[in-house]
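A single chain, nothing else alongside it, follows as C-alpha cells in the form predicted on its own.
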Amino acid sequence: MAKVLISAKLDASGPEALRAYEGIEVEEIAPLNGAELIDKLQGSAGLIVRSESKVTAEVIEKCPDLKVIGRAGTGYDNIDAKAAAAKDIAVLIAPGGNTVTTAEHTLALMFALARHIPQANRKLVGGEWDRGFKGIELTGKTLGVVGLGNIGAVVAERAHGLHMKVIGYDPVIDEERAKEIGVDLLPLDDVIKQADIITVHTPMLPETKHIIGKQAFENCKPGMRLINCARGGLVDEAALLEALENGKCGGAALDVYEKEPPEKGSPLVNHPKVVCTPHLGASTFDAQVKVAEIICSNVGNFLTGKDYIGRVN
C-alpha cells in the first residue's frame, strides 16, 4: 500500500477519487507544518497540500519515503520544488482548476475598485447616505496585464467584452499567442506607462519579486489603479502605500499580501483607496471541486504508473 497524506481541507470528491485507486491508502488531516508535518509524513509516499502547509527543504529531507507532492492549485511557492527535485520527488499542480475562478475574482475587484463599491456599502450600512463617490467607466480604458499565462489570458479575453483596450507583458509568450488572446505585447515599462489599470498574474519567482515597485509607480499614469490576485510580494507594498498617499496610484485592489494574514491595523488594508479580500481568488465551489479532483487524480496516477499532468520540477 502507498500512503497519501492530505494536509489540507479538500472537497470530498478529490479524496474519494484517490481512494478508488487500488493500492493507495489516504489519510486526511488539518494542515500541519514543521515538526508536526514531518512526524505525520513518516511512511507516506504522497503528500497533498494547499497553501497552508509549507513543504520546506527540511520536511523533504526528513521524509525519505516521499515520492510525490501535490499542490491543490497552481501556485506552489509554499513547496521547495528544487529540494524535491534533488530527491527525485515530483511536485505536481492542478493546472486549470482555478483559472476561471481567479480571473473572475480579478474582474470583480476591478469593478469594485472602479466604482468604490465596498466604501459606499460601508457608509450606507453605517446609516450614511453618501452619493459623493465618483468612479470611472471601464469602457475605453487601457488594461495592462502583467503575466499572460492561463489566468492572465482569461482576464484579457474577458476585458475585451468590456470594450477595454488590452496591452500586456510576458517574457515567455510570443506575438502569435498574444494575438490569439487579443493583447498588444509590449515591454513592461511601456505597459506601466500606458495602462489605466494594471493587473498582475505572474508566478512568484526571485525575478518577479516587487515587479510592481517604486520605479513602476514613478513611471505610471497619475491615478493608475492596481490589482493583485496572484501572489503577495509581486507588489512592493511600501511603495504602493507611498503611491496611494501621493496620488500616483488612484487605488488598489488586493487579494494577496506579502505577509498573510496582514498585520492587524495594516495601513494598506485600511487605506480608503484600497479594496481588500482575504486570498479568495480560488474560493468558489466550482474551483474547489476541480482542483481537488485534478490533484488527487494526478497523485493517484503518478503512484500507480499512469499518465499524469502538471509536474513543475
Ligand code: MLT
Second form
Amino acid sequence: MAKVLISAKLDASGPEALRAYEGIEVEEIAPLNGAELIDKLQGSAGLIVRSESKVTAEVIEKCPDLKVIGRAGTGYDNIDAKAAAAKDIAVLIAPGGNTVTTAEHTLALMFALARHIPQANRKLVGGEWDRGFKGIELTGKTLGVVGLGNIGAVVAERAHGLHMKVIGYDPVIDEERAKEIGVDLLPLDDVIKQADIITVHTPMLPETKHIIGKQAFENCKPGMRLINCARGGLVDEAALLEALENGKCGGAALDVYEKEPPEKGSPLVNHPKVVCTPHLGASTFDAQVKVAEIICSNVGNFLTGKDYIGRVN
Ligand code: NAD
Ligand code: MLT
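Having seen the form predicted on its own, I'd like the form predicted together with D-malate now, please.
Below: every chain and molecule of the assembly, starting with the one above.
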C-alpha cells in the first residue's frame, strides 16, 4: 500500500478518484507545516498540497519515503522543487485546471478597478448615496500583459472582446504564438511605458521578484492601473504604495500579497485606490473540481506506474 497525505482542502472528487486506485491509501488533513507536517508525512509516498503547506528542503530531507509531491494548482513556489529533484522526488502540478477561472478573476478585478465597484458598494451599504465615483472605459485602452502563459493568454484573448489593445512581454513565447493570441510582443520597458492597465501573470522566480517595482512606476503612464492575480512578490508593495500616493499608479487590484494573509490594517489593503480579494483567483467550483481531479489522478498514475502530466522538476 502506498499512502498519500492530502494536506489541503480539495474538492471531494479528487480524493475519491485517488481512493479508486488499487494499492493507494489516502488521508486528508487540514493544511500543516513544519514539524507537524514532517511528523504526519512519515511513511507517506505521496503528498498533495495547495499553497498553505510549505514543502521546504527540511520537510523533503526528513521524509525519506516521499516519492511524489502534487500541487493542486499551478504555482509551485511553496515547494522546494530543486531539493525534491535532488532526492528524485517528482513535483507535479495541475496544468490548465484553474486557467480560465483565474483569467476570469483578473477580468472581474479589472472591471472592479475601472469602475470603483467595491468602494461604491461599501459606501452604499454604509448608507451613503455617493454618485461622485468616476471610472474609465476599457474600450480603446491598452492592456499590458506580463507573462503570456496559460492565464495571460486567456486574459489577452478575452480583452479583445472588450475592444482593448493588447500588448505583452514574455521572454519565452515567440511571435507566432503572440500573433495567435493577438498580442503585440514588446520589451518589458515598452509594455510598462505604453499600457493603461498592466496585469502580471508570471511564475514567482528570482528573476521575476518585483518585476513591477520602483522603476516600473517611474516609467509607466501617469495613472496606470495595476492588477496582480499571480503572486505577491511580483509587485514591490512598498513601491506600489508610494506610486498610489503620488498618483503615478491610478489604482491597483490585488488577489495576492507578499505576505499572506497581509497584516491587519495593512496600508495597501486599506488604500482607497485598492480593490482586493484574499487569494481567490482559482476559487470557483469548476476550477476546484478540475485541479483536484487532475492532481489526484496525476499522483495516482505516478505511484502506479501510469502516464502523468505536469512534472516541473
Ligand atoms: P504558466 O506557466 O502557464 O505561464 C507563465 C508564463 O510566464 C510563461 O509563459 C513564462 O514564459 C512567463 N514568464 C516566465 N518568466 C517571465 C519573465 N521574467 N517575464 C515575463 N514572463 C515570464 O502559468 P499560469 O498557469 O499562467 O500562471 C501564472 C501565474 O498565476 C503563476 O504565478 C501562478 O502561480 C499564478 N496563479 C495564481 C492563482 C490565484 O489564485 N491567484 C491561480 C492560478 C495561478
Ligand atoms: C495557483 O497557483 O494555482 C494558485 O495560487 C491557486 C491555489 O492556491 O489554489
